[in-house]
Every structure is written in structure tokens, then in C-alpha cells.
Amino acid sequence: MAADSLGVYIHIPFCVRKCAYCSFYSSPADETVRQAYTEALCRDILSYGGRGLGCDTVYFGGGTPTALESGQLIKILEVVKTAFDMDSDAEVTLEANPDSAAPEKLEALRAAGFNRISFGVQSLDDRELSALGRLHDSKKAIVAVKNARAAGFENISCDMMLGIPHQDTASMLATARGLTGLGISHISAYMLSVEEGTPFFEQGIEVDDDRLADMYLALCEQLGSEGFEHYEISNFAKQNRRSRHNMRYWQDREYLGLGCRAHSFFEDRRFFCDEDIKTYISSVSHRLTVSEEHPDRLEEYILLGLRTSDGISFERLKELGADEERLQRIRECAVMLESHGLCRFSGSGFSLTEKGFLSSNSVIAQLELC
């Protein structure tokens, strides 16, 4: 892997229908709009060509990337290969919904070089899926995973959600066991958050934090017993199956986001494309809105590093500018957190426990004040 290799994120902002909990930018679109967006995206990608940039991960996210035709997705990937020097063992991830993952589509995408797929399953309980507004049922989700395996995908991830209306710990664990029983290598488990502007918000859906905490700890125990490493707050992986692309975010390494509303950390700047779909398609060059020219690397290291089981090291804190006085305050804080079961402290650094992950926002805020 080249020292200057990037992660490349490709944003596909289309969904057949927004789910009741979703606050991400996405929109339905007809065939003409999808094709025009594909062409604009390819122009955007090619604008980075000729700069000798390496690439070791590519991630197609959304929205629903599989709302595009397989030929469109394959064309975009080929353009990425043209613009960037892609490693031979690059991780190429595609987010997919079970309702838009036909066997022939999966086969074509795998043959074209997509080697990791992440299904938005959320639950294997049909009542819970209906409450979320998903287009698939549990049988369709199971078939989609099996079809991906048959198409040659060995690295399969599934999303599941905690705190769904009608869900209890037993039904949540049944979903977890059902997914692991399919032989998948990765699970992303997200706690339901009700955001303003979503149907759930308008319906007055409320989240019970205590119930969520109980579910989360039960899931951690269940997946741990089945050989899944809990390597990030919301992510669990079999051996050597961490999401390499997402690890870039948490390790504060550079990535380039392409497509409307995509975010980047590139050349020591954080920025995002603030264009909507229509403007993005019509733009000759995509103007990037800078959100933070030069991020505080020390604070970001604390914020991002403590999301992972790897945690943070005092040596790296020192490299990023922490003086001895601050390092001592952080050590004392870590010892205090350990006494409450919120972190694991060693002489070289510390990481949060699963109980600490549940309180990560307040723990990190406390450390930033040290």
C-alpha cells in the first residue's frame, strides 16, 4: 500500500422510498436523472486523475447505491480505476438494499471487482421492518445474503437497528442470531435516533435510552460469544474483516468523497460538496464548500480514536501537541474512568469498555476539557 493511498467514497443519493427514520440526503429519481448523475459523477472523479493519487479502499454509499443499474455502478468503478492508482487488493464496498439485489446484478457486480457488500437489513422481524418503512421482508433479506454468497461475495456485512418500535431484547437477539447464522463476517448495529424532519419525529416516536442500553450490552455479549470482535462503537467483525474503509475515518486518515453532499478529508482540509442533485448534474466543476480548513488533529484523534477498541496512545497525543501537563491530566482522567468501569487503562494509553461506549459522548467531552 502506498503511503499516500486514499480511501474513495462515492455517494449515490437515490432511494426508491425514504424510510421513516432516515434523515440522510436522498431522493427518488427516474432513469434520466440517474443516468445524468452517473455521468456527472464520472466527470467529478476524472477531475482528480493525473495527480498520481493512490487508492486502497472504495466505498459506494447512499442513499441506495443499488438503485442504479449494474452497468452504471460498474462504469463508475471503472472510472475510479482510471483516475486513481488502485491497489490490487483494494477493498471495494457496495451498500445495498435486499429489494434491489437481484442474483444477476450481484453476479455482474462481483465480476466487475466489487468484493464487499453491506446490506441494510435492520431486522429479521417483519413487524419491525414494517414499522421502519422498509421495502423488504425478512425472507427477502435472507435470500439477498444467500444470493450474494452464491455470486462470490465472501465479505458480507449487514446493518441492524436497536430500538425499533415493537422490538424487545429477545427479537433483537433473534435478528442477530439469524444474521450470524447466514455466515456473514460483519455487523453494524445502530441505535435508533429520532431526527427532526423524519416521519418518526412527526409521529412522536420516542427512544427509551435505558432499554437501548440493555439491548446494546446484550448484543455485545451475544456477538462476542460468536467470535465477533467489537472493534468500534457500532461495528463487529470476524477476524480480519474490519471495514478497512471505515477504519480510515476512525484513524483520522485521508479520504476523498465524490458526489453531491459527500464529505472529504484531503490535503489536511475537511470539506464537502454542498450541491443538491440537480445542481450537481448541471455543474461543469463541482465547487466544494470548506467546513474546516485545518482541523485540530489532537482533538480529532481523541474523538475518533475512542470510538474504537484500539483506543488512543499517550505517545500519539504527545506527537500531536499535548504537553506533559495535559498528558498528566488525561492520565488521571483515564484512571478515574477505569475505576467506574468505563475504560481500560494501561501505561501506554487507554480504550473505552462497552459500558464506556454507551457513554462515549460525555466521556470524550470530559477528556477534551482536560
The other form holds:
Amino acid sequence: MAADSLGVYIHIPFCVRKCAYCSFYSSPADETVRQAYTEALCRDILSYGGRGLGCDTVYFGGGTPTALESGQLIKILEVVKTAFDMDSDAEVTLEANPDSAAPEKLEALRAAGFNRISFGVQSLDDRELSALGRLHDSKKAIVAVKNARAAGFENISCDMMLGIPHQDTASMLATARGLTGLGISHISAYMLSVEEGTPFFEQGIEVDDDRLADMYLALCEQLGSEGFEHYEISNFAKQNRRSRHNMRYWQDREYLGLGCRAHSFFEDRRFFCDEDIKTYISSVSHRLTVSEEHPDRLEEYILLGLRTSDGISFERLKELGADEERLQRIRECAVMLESHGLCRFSGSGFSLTEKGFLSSNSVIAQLELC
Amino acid sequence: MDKSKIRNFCIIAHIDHGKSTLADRILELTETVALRDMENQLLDNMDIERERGITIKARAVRLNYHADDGQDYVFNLIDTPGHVDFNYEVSRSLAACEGAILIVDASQGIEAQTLANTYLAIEHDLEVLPVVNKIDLPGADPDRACNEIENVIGIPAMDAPRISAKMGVNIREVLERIITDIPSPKGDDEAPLKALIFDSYYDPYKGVIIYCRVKEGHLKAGDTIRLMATGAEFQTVEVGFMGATDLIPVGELHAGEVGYIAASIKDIGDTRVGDTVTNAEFPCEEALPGYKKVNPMVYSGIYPADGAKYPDLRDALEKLLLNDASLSFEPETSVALGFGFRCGFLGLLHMEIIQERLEREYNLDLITTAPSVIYKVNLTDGSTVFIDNPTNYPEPALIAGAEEPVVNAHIYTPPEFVGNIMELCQDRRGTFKDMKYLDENRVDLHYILPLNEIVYDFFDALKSRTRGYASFDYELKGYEPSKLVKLDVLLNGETVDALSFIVHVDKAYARGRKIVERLKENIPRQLFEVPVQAAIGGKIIARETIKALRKDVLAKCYGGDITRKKKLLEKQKEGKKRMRQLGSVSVPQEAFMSVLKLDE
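Let me have the form predicted together with its partner chain next, following on from the form predicted on its own.
Following is the full complex, with the preceding chain placed first.
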């Protein structure tokens, strides 16, 4: 297999405040810890140096990466460039919170090579934002996007959320229109899921699936009419503005996750760093937990490929080891799904429709059982 | 040993009237079981029996008793099932005994099933020794119970021992009365061997263990025995007695004794309960009269939830058959459920017990179909067919007339529940025959009921309408013409063969309605809308719709954590695998089970 360049994911596990729906690993921390973590992260990154590994996407995710100072973020990016052979047109994404995105900070980061920014806006309705426990209001969010543009970011993405308490289809569509009106090129729309251990779970907040489904389809229609391509279950992009880093996940390509609790798919293994912040800072070599060795590429191709509008091709299924009999069963299943409006055939394969995306768990399970 | 010192007896009692407790007290008093081995209700050694407080399988135990006359006696206590479904097992236990202890609850009096079993004992020429139990209860009225025994059964009972098995009161009196009232066995030790098989089970080390009552002759290890029904011959490896906790090998078994035979018998099909064992070299001329063979009355399809477990299910059924000759089964194939067995049972409880034993003792996960009785269908060409599987019910155009089995049912109840019971029987298409007062507190209600109306959930309905006070017994009366139809269930427009059943035309609509409602509740949403219909012939009589699944998606992929998604997917795939795929509809096991008890 020809050496593919990597995607590098950098995990910044800090948050100023934890949101009411979040079950992800993050914690508030003082400046000393943040600096120590930055240094540990740099050491971790450098340990991959000298191996001639290429990299064409870098993604700073969290937590809240902008909880770090711009100098710290820039330092980390410099170290990534040292350790990896980075493409000149690499996509370098930074997740940011609207409330930690001052103009000077954004300018410095842009100048240092960050070229894509993804804001966790979630909603432009203040009542919904406070229900989520976000620190920003809608005004701050709009200002943050404008500042990013002023700082030279052309590739701006915003996250929005469906199923927020108090939200209805109208307010959700108002958020979508508000965001597209700012001229952004990418939207990630996630449906709220109430996870155990979160305040939402404790409060007994429930999300009605039928209502969510209606909202989702309404959003798809709205964004489609504004020229956004619905290229993945939760992602919409203007032309050529798909998230190249996230596409790696769906295309089953390799990525290295660095930082505590970051996940990797590298050298035919899926693993993650199973350490908390304190341990991560103090360890010389990190404890990596392998979650999967030699994952079944055929099953992954179906699972991941069908999340995208590119879908899956019969040719590729065959390359990955599906025999004629299985191909035939998959084809028959797809024909059945098509008759219910859940998938559509292209010349070489098939992909899920938006209705199919909505029930993709069951659809994919059924196809994988073929 | 001296036959005059042997007593072979069984105990007849209604559920909860204290049979197992009395047996335990007898075991204690004869010091058959060391105290440390003593567990409550020792004789019932299956989990299900203990939980339900009933005895399903006949078991036997040998006891030594030092009597008041200074002599030592040997008692063989042979356990009997109390329930109406198990007449067959009762009769095989009775055939091994000379006497029966009839236990009657001093507060409740005689129950319907007790009566049936007592008549069976009298038919077998057994001496019946009545015992009035639970005299310690506040509501106990021993005089009334004795009167009832004399009036209803017609045997003298005023001098019946009055005991409390629970408190251990007057147990010794029962033991003494066993010696004086129950005759000792007869038989000639030197005659050719004649031994009656009344139970057997498979032991992984010794092969089949036969429990038998030696009627004539004697038997020792090394003898070659012949099983007269099959003609199969085996060399005896070991003979002995049944201790309360262990088998006790002994040199010889003689006429009048109860014991076991181990002869390295591998094929469970060779030993049939009711068969006669004889000596191959000095055979007896003719076999003992076999038991009255009872035929299954209720049939149901049993399928493994996981199709790959079919051979396991077959093995399990074969093993159960060894201990339960009243069970019958043959392979059956269903479009919906794949490979399974059509099983015949004596009644509904028998069916439930077999299913539970398959699940518990053999670790099988089962899908069963609605119980069916045997319908007699007269065809237009003049021939007659018997149908025990709704799938095989002929097309309406070919049917000249149909008949269904009906039973004579006796329900014993306190008078205040008569109204409720009559309503229930009416609802179950019953015909009232008569009503008799056994005494001022108990009524015998006699109804003719179609068997297919009681195989579903009649027991449960009766219990809930009488707060558990009524008891019930029935016997097959014969066949009567009936307006029957076959009701089909369609999922997504396709008939599901395993869900079809035969029903009286007047009840078809209501039952069809209930079934589609149940299925709607128990089949999860699918990727598309699924109509659930009930139909007679081609005509739809009820319909529900299972709505399409709208949202089932894991939206976010946190920092490339694909594993989480894959775990979810694996779980989902496992769930789907456990379901039956009917066309493009996935149906869980619970959906099939949900239609079995519709009146809950």
C-alpha cells in the first residue's frame, strides 16, 4: 500500500465550563496545567518525528482549543510541522468557542498557519444557548464569525444543534439562516443526544425522535436550497469546503490522535491514549490502549462510507473481499431500501438518502448482516 | 425379605394440601435422611416443582420404620403428580402400589383433582387411607372434611388420622395406619421375573436407570433382562433401592420390592414407562397390563430461537421423552420459524412445564406457537382428517363440516364465585349441565366446554375470578360439530404461518383484533411502515400499522472515535440476529410469545 499522508488530531481537553449535554473528556485547569499539558503534547508529537510521516490535515479539537493562549497553540502547530512532513496546502482546523475568540488572537493564529476555524455556535437563540449552558450569546457568536473573517479565515464552519430544549423548527431554521447569512462555508448540525452522566441526563431531558427527524429534514432542505452539499450525515459544505480532516474518518484513512483520550487509526490499529491530564503531563511515554487490531476494512467501509453522500461502490466492496454472493445480497437489500426511499443508486454503487441518513444505524446494520 | 414387612404406597393430594410436607415428615421420622441433608420438601427434586409447589415427576424412596409392634418395616413411598394433566403419571405410580394416602386439607376439603386421582386409585384396587391435614390452621374443620370424604368419595373417614404435617402432629399415627390399613405385597420370588417400569432417567455414568416394582420373581446383577415391549436385552450391571439422597446397590431384588436397575442402556428409546422387565433366560409368559395409554390433547410448535440450536432441541426432547412418555413430538418446518417440532401434551400445564424444563435444564431459548387441539374435519369428498396444526387446515371450499373436542369440566368452588365462573364459562362457549352442593360451602359446577377454549388461559382466568379458591378438572367427552375458521396473521402483506390458528367464528373478530394489537406493541419500528393484519380466508378483519422508524442515527463522531460507532453497530446487529426475518420485517421472539396469552 502506498504511503498515505496522515491526518493529525490534536486534543485540547480544557473547557472553561462544561456544557450541560457534554459527555466528552475535558476539565477546567489553571495556567500551570495548561502550560505543562502544552509541553507534554509537544514531546508526544515530537516522538513521531524523524519517521518521514506526511501530513495533509491538522485538526485541533477539544474540549476548547482556544482555552489555550495563541502562543501555546502556535507552538504546538510549529512542533507538528517539525515532526511531520506537512503539505503546503494542508488544512489546519481550529475548533473555537465564540467567547474565547478575540480579534488579536484570531489574527495571530491565522498568521501562524491555521486556515480553517470551526465555531461551536449551537444556536443563535439566547434562550436555547442558556439552556445548553453555553458561555456565549448569539451576539457574541456573530461577532466571533465576523472577527474570524476579518482575521483572514475564509474557511469558516459553525456547529449547530438540533433538539435543544425550547427549540422548534422555526427557531432552528432561523439559526441556520442566521449562520449562512454570515457567509460561512460549512455547517455541522448535530442532533442532541442525552448521554448518561451529563446534567441533561440528570434533569431527565428527553428528545422526541419524531420531532428531531422533522427538524433534520427541514434543515437539509433549507441548506440544500442555499447551495450547501449535504456530504455527510451531520455535515454540509459549500463547494470544495468539505472538512478534509473529517473526510479521512469516513474514508477509513489513517489519522494520528495526540493528547490524552485522543483516538488514532495508524498502522492498521485503532488505539487511544487512555490517560487523564495529570498522568499525561507526567508520563514520558504514554499508555496507548488498542481498541482494535486489523479492523475489518470491508465492514468499516460500509459503516463509514454510507455516512457520506459518496456512498459505497460495488467495485470497492469487491476489492475489500466481498464475494459475488455477498455483493448480490447487498444489492438486493439496497433495492429494498431504495423502494422505501432510504437509498439511491449511482452508476457504481449506492448512497443513503437524507431519510436513510436518519435511520442509518438500522440501515447499516441490515446491510452488514447481508 | 419378608413380604409382610413391606408396604408400597403413594400420596394423593391437591396442590398445597401438604403432600410434600407430609413426605418430608415421614422421611424425618424414619430417619431416612440425616438431618444435615434435610431440605424442605426433599422429594420434589426439580427446581420447577419446588417453585410451583407441585410434583411433576414420579419419584420413589425406600424407608425403614420401627413400628409400635416392635417389628421393622420397609416402606416404599412413590410420589405422584397432583395435577390433572398428569393422569398418566399418576396411574403408573398407582400400579406400583398397594395403597394410597389421601390428604385432605382440613380447611378446604376435597378438590376436583384430588377426587379424580382418588377414583383412579380405587380403579387400580388400591386401599385408600384418608388423612386430614392442616388441623393447626385457624379455619380447620376436620369433622367437616371427614364428612366430605365420606359423602363425596364414599369411603369411611371418621377415624382418619388428623394431623399437621407442618407442625409434625400425629405423623406417627399415619405410619402405624400404613401398616394396619395398607396390604403387604404379594408375589412369588421363584416365578419368572415380572417387573413394572414406573419411571426412568438417564444417568451420564450408568446409562438409563430404570425404576421398577418387582411383581413376580427376582433379579440380580449379571442377569440378562428383556424389555418386553421392544424385545431389547441387556445385562444387568447393578440393582438396588432408592435412598432419599442416593441409590443404594443391593444383591437381589425380590417380588414385592421397589428398586432400580442399571444395565448400561444407552438408547433412551429402549425403556418405556409401563413396560415389563423379565429375565431373558426364564421369561414370563405375558407382560403386565400396560398403563392406560393417554393421548396428547394439546399441540404446539416448539422452535429454537436460534435456528442453529435445532439439534440441541431434538436431543433435549429425546431426553425428556425418557422420563415423560406422555410427551410426543415430530419434526415440523415453518416458513417463519424454520426447523422445529410439533409437540403433543396432556394439557396446558404439561406444555408449560415441558417448555420450562427445556429452557432451564437444557438452556434453550424457545419460540412456541399458540396451542392447538385436534380438530376433526369432514371433507366434501367424504373423507375425514384430523388437524393438530392450523397450517394444515383445509381450504374452506373443501370442508363439509368441522368438529372440535369438548370436555366435561367440573369446577369446585365456594358458592360466592358461582356467578363469576358462570360468566367465564359462558364467555368460553360453555354449556351448563348442572350444579351440586357438596356441602353448604362448596359447589360442583358441571359444564361442557370446548377444549380449545381452555387451552389458552382458562386456569389463569379461573384463578383470578375466584381469588384462587376454585379447582378444576376435566376429561375428554368427545367431538361436537362447530363453526370453525382459520385465522391468518399477515405482516407486511405476507401470511406468517406460525401465527395462524383455528377459532370459533363468533370469536374470530375479537381475537384477531387482540392479536394485531399485541403484535403492534411487540414488534419494534422497522425502516418502513408495516401493516399487521388478521384475515379469514382472503378477508381482512383487523388491521394495525407499525410506524416507520424515523430516527436511528449516531450523529457525532468524537475526535475520530470509530470504535464507539462500531460497538453500537455490533449491538444492533446482534439484536437483529436474534429476531426472525419475515420477508423484510424483523420480528422478535417476544412478539410470537405475546399472542399466546391474550386475556392478560
